[in-house]
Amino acid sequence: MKIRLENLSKVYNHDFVVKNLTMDINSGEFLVVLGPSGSGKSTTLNMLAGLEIPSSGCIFFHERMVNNVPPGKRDVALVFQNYALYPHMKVYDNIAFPLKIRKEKDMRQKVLKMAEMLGLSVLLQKYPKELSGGERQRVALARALVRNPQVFLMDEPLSNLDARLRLSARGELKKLQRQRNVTTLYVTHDQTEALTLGDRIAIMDKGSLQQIGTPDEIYENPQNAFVASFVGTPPMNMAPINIRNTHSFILGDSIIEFPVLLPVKPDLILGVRPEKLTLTTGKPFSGEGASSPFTIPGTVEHVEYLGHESISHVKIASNIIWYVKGFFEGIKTGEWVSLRFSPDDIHWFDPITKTRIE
């Protein structure tokens, strides 16, 4: 089912929670809505489900406007962060409930298959109060997935699973969605979930859509500084700079000689991903306020060892810390280092509008 939102808004106490949201969700697409708390993503999902009425704008399922269609008539399956299980029913009956309502055939086979997929087979005769939070979350997920609705709506469905189960559940969820080709809207604040699950990602902040695109488009070509800083672990490094001339700029106390032509603007925000930086030890400049060709000087504040890689926290100005991702032997806290990167890896942003400059 194709879904279209046209100028969708929700207002509480004269404040926009969702503001003029317009986007298409393609039939069979797995769209992830990503954003911080308070960005309006859950409210958007609730309006799609029919649990909240839009203040203005329209919701279309195919070509049919469903603003006033009750939730039970929309043929959507919901999974929420707070489980919403029936406490008087055992796990088996919770999962089977939507199938019983529709009097579907092969109910037992469908329930057992879904329970096995989500690791619930040994819990089928238990009540929700006997389960852990992660187990309850899996039951809620199984109840939604066991039937075949036109739309899946999921609000942080994996948030209470431990790391191992979350990884396997992501894989099974994506596999099942592809098999059934069901249009899915998945709300999360976890960028790893967004990047691994989504066919496309819609990023929201303060009720407004910031960017929508494939995971690769979002990561490699963020349209503004918010998207650039929100997507990525660690986030994109950013720093305000002052342009001196066509081939040098000032960053903090350092003058950086730049090998290619700089944008024609007096002030900019420079951004570069942590994995695009290389790090070498030693004081990278000689002379007050000068640096070697296209290096940024800094001092190591802290190094995080993560097993397969490390993240170095490097202070490049009085109030600016940059992250460097990768293994660099011999790096110690407190020593001078030089950060190098290619001009092709730089993202430029306007310091006022925060939008990307091509």
The other form holds:
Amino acid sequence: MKIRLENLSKVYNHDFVVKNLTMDINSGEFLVVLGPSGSGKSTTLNMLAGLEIPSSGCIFFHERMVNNVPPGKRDVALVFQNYALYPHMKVYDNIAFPLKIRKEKDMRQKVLKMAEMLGLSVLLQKYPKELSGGERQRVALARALVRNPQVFLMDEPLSNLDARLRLSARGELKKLQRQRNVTTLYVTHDQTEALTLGDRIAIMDKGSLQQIGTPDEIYENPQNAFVASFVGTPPMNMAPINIRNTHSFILGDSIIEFPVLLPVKPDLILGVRPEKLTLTTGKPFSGEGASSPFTIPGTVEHVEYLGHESISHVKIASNIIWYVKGFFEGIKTGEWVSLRFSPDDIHWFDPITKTRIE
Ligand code: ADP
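Rather than the form predicted alone that you just supplied, could I have the structure of the form predicted in complex with adenosine-5'-diphosphate (ADP)?
Entire complex below, previous chain first.
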């Protein structure tokens, strides 16, 4: 079922917590709403669920305006971070409950299959109080997923699982949603969940939609500095620069020669992803005739060893640290290094509006 939000707003105490939100969720789509804490994600989901009434704007399920339709009549299945299971029912009966009240067929078979998918088969005869937090959350997930509603609404449903379980639950969730093709809105502050689960991602900040697009579009073409710095670990490196002329700019105390034509603007924000940088030891030769590809000097503050990769923290100006991903020979704390990257890997942003400049 297709969902449309049109100019949707929610005001609490004269403050917009959701502001003029307009977006479409396509039929069968897995849309992830991603943003920092307090950006209005849960409020948006609660309005879709019918648990909060919009202050203004409209919600359409297919062609029907549902603003005043009560939650029970919307045919949505909800999974929240704070899973509320029925304490007096065993796991089996908790999962079976939504099927029971709708008198659905093949109940036992559906419950057993769902329990197996989420690794709950051996727990079916236990009561919620006998389970760990992660197990309870999986039961809540199973209870929501066991039936076939028109819409799934999920608010951080994997947040109480440990890293290993979260990885497998993510896989199962995506598989189930693909098989069933149920329109899904999934709220999270975790960019890995967003990038791995979403057909598209809607990024919110301070109640407003910042960008909506496929994971690839969001990562490769962030439309503003907020999206650029929110998605990606470590975040995109940024630095304000002043343009000197068509082929050089000032960054901190350094004059950087640039091999291709610079945008015609006095000031810009230069952004580059940590994995696009390479490090060599020693300070680059600067000034006239600096070689291409161009280089930025810095000093190594710290190197984080993560097993499969390293992240070097490099100070490139008095208050700017850039992160560099990857292993590089002979990098030592406190020493001068040269950072290299291709001009093609730069993202330019306007220093005032923070929007992308192509
Ligand atoms: P998120 O899910 O992105 O963390 P929320 O939608 O939960 O954000 O909250 C957005 C903002 O709205 C927060 O600043 C929160 O304090 C505020 N808020 C949420 N619910 C209420 C409420 N019932 N009354 C007043 N303020 C609220």
